[in-house]
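Take a look at this one chain, the form predicted alone, written out in structure tokens.
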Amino acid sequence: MSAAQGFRLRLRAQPDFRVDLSPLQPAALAGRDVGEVARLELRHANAHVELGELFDVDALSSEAPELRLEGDLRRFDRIGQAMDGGCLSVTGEVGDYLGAAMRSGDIVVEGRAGHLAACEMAGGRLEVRGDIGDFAAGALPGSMDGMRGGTLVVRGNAGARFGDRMRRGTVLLLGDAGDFCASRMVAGTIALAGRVGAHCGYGMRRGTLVFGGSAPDVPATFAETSHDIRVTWALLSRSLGKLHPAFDSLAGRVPRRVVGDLAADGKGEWLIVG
């Protein structure tokens, strides 16, 4: 059977335990044949299972490395982990660690994602068109650094600790964020179209939060400034509008600016447009 650049995997049987899908990388699978892909072994609890036992595997006519996953994949973790190029799309829900440590490429999920999505992401673009779990764009367990680059777009709501320890990159959240959003943030930009939960910006050191929706309650450890930010705001708002039309209208309004978290000697900024 001839080699292919892309593959479509349709779930046909739910596993008994959680499955690690990190070996399924678009660039790594390109050039293989269908039979070879179907024989790939995946971690399944303390054992292994062949990919073909869980998915129907078909070749795609694609000029670039591409992988399409279809089905309810809530028991499948680490989809697109450490991905370095190509396109990966999912029609359905996914498990934990989506796009963790991703370096380049594009991932789109038409559904909900579990916890720890985009953790330590360094590049590429990841879009979740449903809700997302806790610790998204944060640090992997045992690590001190959160998201390090790239672009994350979430059309739904996010859980707690969204952007915890984030160091670089751009995040757009169209829904609401849970408690401790941007906690211990070091750098990067998070733009929010919805509401935030309690303790937003707790321990924030640097970085930028843009509030395009409901105006949040400003903590006592943040102070308002009188700096003229019209030039920098024009550049930032224009770039956010290019990333998603939900932020197109920001450029015409000049936001309030507060800085903190002063309790942590922080110099992060909140730009409050709503």
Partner chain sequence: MNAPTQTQNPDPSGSIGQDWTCPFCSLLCDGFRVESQQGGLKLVGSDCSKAVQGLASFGPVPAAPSATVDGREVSPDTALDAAAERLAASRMPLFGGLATDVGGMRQLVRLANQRGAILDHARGDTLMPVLRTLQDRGQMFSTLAEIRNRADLVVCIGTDAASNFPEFFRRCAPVDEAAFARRTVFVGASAPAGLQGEVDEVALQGDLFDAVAMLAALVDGRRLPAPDAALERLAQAMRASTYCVVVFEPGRLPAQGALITEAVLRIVMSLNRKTRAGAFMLGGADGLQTANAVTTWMSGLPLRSRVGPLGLDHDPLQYATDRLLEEEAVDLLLWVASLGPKPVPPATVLPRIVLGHPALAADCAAAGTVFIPVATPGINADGHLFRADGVVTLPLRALRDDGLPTVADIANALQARLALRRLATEGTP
The other form holds:
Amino acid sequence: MSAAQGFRLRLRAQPDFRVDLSPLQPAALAGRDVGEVARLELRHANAHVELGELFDVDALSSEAPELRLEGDLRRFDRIGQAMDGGCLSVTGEVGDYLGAAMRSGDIVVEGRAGHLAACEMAGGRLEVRGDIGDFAAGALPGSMDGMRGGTLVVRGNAGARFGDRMRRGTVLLLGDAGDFCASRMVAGTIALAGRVGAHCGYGMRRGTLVFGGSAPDVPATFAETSHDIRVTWALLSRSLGKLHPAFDSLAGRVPRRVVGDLAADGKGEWLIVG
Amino acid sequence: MSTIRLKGGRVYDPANGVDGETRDIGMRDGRIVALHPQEEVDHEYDVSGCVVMAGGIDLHTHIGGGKVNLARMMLPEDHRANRARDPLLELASNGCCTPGTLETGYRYAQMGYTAAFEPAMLAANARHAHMEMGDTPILDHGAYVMLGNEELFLEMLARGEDFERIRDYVGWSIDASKAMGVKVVNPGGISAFKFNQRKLDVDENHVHWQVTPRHVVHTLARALTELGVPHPLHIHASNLGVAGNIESTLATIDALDGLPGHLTHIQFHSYGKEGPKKFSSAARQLIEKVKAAPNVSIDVGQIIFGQTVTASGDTMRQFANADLGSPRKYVGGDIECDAGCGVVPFRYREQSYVNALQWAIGLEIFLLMDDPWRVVLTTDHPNGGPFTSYPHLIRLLMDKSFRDEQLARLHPDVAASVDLREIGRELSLYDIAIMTRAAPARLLGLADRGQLGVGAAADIAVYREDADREAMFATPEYVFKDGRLVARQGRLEAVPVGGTHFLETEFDPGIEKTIEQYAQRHLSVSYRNAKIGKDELCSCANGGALLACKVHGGRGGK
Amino acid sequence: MSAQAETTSGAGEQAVVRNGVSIDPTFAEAFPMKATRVLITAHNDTWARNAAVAMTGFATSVIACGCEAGIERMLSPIETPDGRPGVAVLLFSMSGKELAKQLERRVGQCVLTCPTTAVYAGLDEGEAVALGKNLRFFGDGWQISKMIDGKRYWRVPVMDGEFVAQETTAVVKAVGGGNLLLLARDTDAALAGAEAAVEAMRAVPGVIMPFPGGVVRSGSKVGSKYASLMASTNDAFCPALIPLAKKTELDAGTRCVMEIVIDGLTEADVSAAMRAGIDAIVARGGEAGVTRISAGNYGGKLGPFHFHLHKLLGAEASV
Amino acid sequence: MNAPTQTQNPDPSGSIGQDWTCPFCSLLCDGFRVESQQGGLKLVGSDCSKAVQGLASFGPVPAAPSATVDGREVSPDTALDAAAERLAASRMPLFGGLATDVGGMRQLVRLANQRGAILDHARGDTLMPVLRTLQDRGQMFSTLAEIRNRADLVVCIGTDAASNFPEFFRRCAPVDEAAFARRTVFVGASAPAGLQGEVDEVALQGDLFDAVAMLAALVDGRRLPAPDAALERLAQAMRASTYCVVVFEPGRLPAQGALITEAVLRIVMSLNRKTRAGAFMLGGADGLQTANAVTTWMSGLPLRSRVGPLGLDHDPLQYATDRLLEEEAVDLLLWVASLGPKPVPPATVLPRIVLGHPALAADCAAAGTVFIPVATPGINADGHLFRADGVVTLPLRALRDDGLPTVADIANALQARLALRRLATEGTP
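Next up, the form predicted together with the partner chain in place of the form predicted alone?
Everything in the complex follows now, all chains and molecules, and the chain you saw is the first one.
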């Protein structure tokens, strides 16, 4: 069998237990042949299973490292974890830790993603076209920082604790956020086109939330500042507009600004356009 | 039991004056025996080309109890990486700074250590400490109970209670907690912090009880001497980590007034305040004092660069350092009118002026001290660095050129100016055998450990000679515990349960009335439950051997 | 920088005359420098210019100013990162370290202080040097960092709102000390010619003419009879010294000489600016009073960049 | 089955628990006695509802309850064989419940290692918020005796403390000669009757998250646009107190309660800059602290971890019992409930092995379940449990011998059987 740059993996049957797909790295697999990919060992409960037992593998005629996964992968975790380069796409749903700690490359998931997607993501671009679970762009227990760089785009709705402890990078949420959006946020930018749930920005220390859609209720531990922020707004709104058309009307408007959470460091800001 | 001969190794057994002679060592029934050269044995190991020493003994390592477990819970990120392990003998256990107890036992044994002592057991947490040590496989263990900050003790001191009563109280505390010695941490300072006092010098009064650390230290040292406790009072002196604390350290030595005392992690207490950063090495001042005070022994608490966590009973100092934590987390607790605990993760950096100097001060202390019997090799695990860095530390002490290489990587102002540059001394294998086996055994009163004489316990480490001392001490060829092969070339061969060393003190049981009354009025636990019986110790310690240690004809009993 | 020791004429080469202006067969000798561009924006172009003028003040010569700086050009709102009017400023220095020092001082004292301004990197490629990186500490802990499109900005609370400064700008290798000497029949003619040349040269991107109004009258040579001075008046071009100096480059009809010094981001930028200057003089013609164009050099021994005036004239020169 | 537990007080009636430690809540009170009356157990010295209710679940006649397999009564050995067989067949077991003592937990961790099991406690949901704050920021705690001797201000947040921990205020009541007056303030909860000292209530404006956030901001001296006057006064009092203790109950925290726990830590850390303060958590029922402490010290990671031949991993979200069962991400549940008739094992289509209080027999009669009755530490077995503060460990002493094995006995026996099976199949022990 000849080597290929990209592979298509079609799920044959649901596994008995959750499967760790972190060994599937587009860049690392590029240049191997279909047989080698099929023999890749995946962790499954307390044992390993060969990839070929769960997936049909075909070579793709891609010119750059690429993986295309097809099927309902909700029992498959850690897709694209620590990914460093290449393209990875999934047609169905995925499990937890999608793109966790990824450093570069592109991931697109057509369906919904489980919890902790993009957690501790450091670079690259991750797009989820469906909904996303809790703690997306967040941090693992004990880690001081959640998402650390790159761009996350979610077209659906997000679960609770969206952007928990996020430190850097840009997140665009086109649907609605669950409760505790941006909890304990350290820095970075979250742009929201939809609504947010209860207690948005709880314990937020720094960072920016841009409300492009409906205006949120401002918590009692946030306070308004009325100074001229047109310079920062110009920089930020132009950038967001370039990232997604849902935000391309921001630049022409002037937002209201509140700061908080005064229960934490209080240097976070909400820029409210809606 | 079988008979074993280690044939043809070079033996370093300082307790018996053996300095690198080639001789055979025999073992039978867990003990070292004299074997006739022709005597048939069950197993003979050819250890020519190897160095034979008694098993290592760590007399100050935080391996068990509440604060260690809190440190584990606090640092899941330090425990996520899995290493390959022997699935038959090793259970899943992880961590670098504060590994699980199982991992702790495996790692110590794999580098030739056979005993380790938890230095900071709170009386209120004693069962827990014994349980963790009981789940630390292979190693024998014991603990020093923390005294000198309990409200009852301070109250007795404040009201001028007869010394004999206090001595009985100390004897009772050792017995109740099944301790191997007594440690005092920031004498009076942990309690003072509960009364919102943020600093306590040796001759400064506790804001509430109006007693001084000098008084606390002297009283405890005297009590231990009179009780005949072999291990001198284990002292974590006042002002840990504070620039200029050499003054309080020297004053603490004076407070002993000639009574035996062991000053622990002395590196953290040997700071001057000279120089541009008002922070300097006071190693020479310290060593001058210690040389002149034969009643004093020390262990170093060497720092090792990299991530670790500091866990201490010294809440006053730990809270003061909470903002320096990296990652920025803090656990602190005021505990049961007894003591406290403070946990601060820490990352020692080569490019930090202060850390680089701390590193140099530790090494200076090791190298300037002329009597290896009074200086014990420790990193104050995990406070200065994890115990797994001992082989690295040994190489730093034995290899001047290696030391210079490390020195060159430090903060330039430190690398260019420290005394350490001028110290050419390289420790010998004999020195190392003293500092890591013979001296700690002697300081703990363990007559049959830390040595290879006939009749001693067959705790033995066999290292293959290697000019790279770090590699040599990291992976011994063979490690025997009580005559049983437990590790070979870094792989475990057996995982026996270790034994518990504890002291059997004598004291006037009349003191229990005072303690009972105090507990009823002030504490939250029945006095009866403050005492750990031998059966209970056995169950806490996971069924390991109970290694009772008699006191030295003390004057405590009636 | 305007330190010329002597003006050498190529052996046997003849001056070229264009529209009555004689162009010497000589070259301007220039040196490598380090440079950066920063963009200053403000609420309107008055305040952007105020900041830029202050920041580039007292920056005529590295000899005593630490850097040479000037306004490169005004920027329209569509050209700036934040959509406000702005100014592009260039700074040149002999070392990256000195440049960094001057940049930080000047932005700190003249831009941070100036109402409504913000400051951004004007170059993308090059070695990063602090722009807002240390100025942020003026915020006393209230400063906020913001990463936008991979660039970090600092937002420092100040009394009119917030001062936004990009964290770093880029430093590139550049060329300093390109020059033209304009020899004229009198002061009026010299000034008018120099002004026209400078105006034309300012339209060239990537260059500044750091002296007041772009013109320097104190052309200098290396060395002095006084041991403590490194440079002194360029006696060969001083009309007052025609009968006295050991050597003079002037004829009796020249009563006034002006010099234009050019620093540019690249050799091509300096060439373009010099060409624009020469063209402007030539277009006015010798009748306007600038009768001769020369240039300063050190005999080609000190600087690697040689701008031959005749080459700048291009194909026409040989005609 | 293995040797029955040694019992120190085999008296058939009368005062049998002179040094009894109560296992029915995490305060582990050791100041009461238990009397044997008509074969039942009666609390003396307190009317604690938890203890009374707990003792009532130990019937007058300790019948020797039988183990069952799929609802059929079987001999202890048969039950152990069946349990071992199901464990051996399991590729991904969950050890849940974990209501046991130190000895039981030590052996369960070892057994879990043999089979690569996930460990979660029945009250894992109440542990995770507290644990997460410890992992992310730390903790600053006080303990019962410190509160008793020092706390001039006790602030109970979102709990009356007494409903679930009836003895709490008695255990930390100031000593008679204390030189301070105790004030107790209840935020978002009603004060229980009969409290010593000054008592106040602060009603919530918004929910608990709002209240704690506002309190944190006010304690830190922040100016808020519209501060709640009662919370402002409370913050002032906290800053003025010499030793303030903030009490909360992890079991009563709403979803994402870790954010409240972390805010409480911030309040306490902030107070400690100038004065002294600590937090006290009223948590850890059903041996939660014990299970977590033992798991942590042995493995290095806390609960909701998997231990086994492939190593160790900790996953608070995935390794939650409810989720694992619902998603069938495991194929067997081993449930441990030795401290009383609760927690009841969850219903599931998966095979179950239940080591439980005899009263659980009825819940375990279904097909697919192996039920092995076990002794309760403090009633019919000795043992050790960790107190709510996680620092103090107390011995529990058997009041009587009901002939039941301990959890440790069963886990040991299962380990031995699994080792034998492995020897038979792989030739290695």
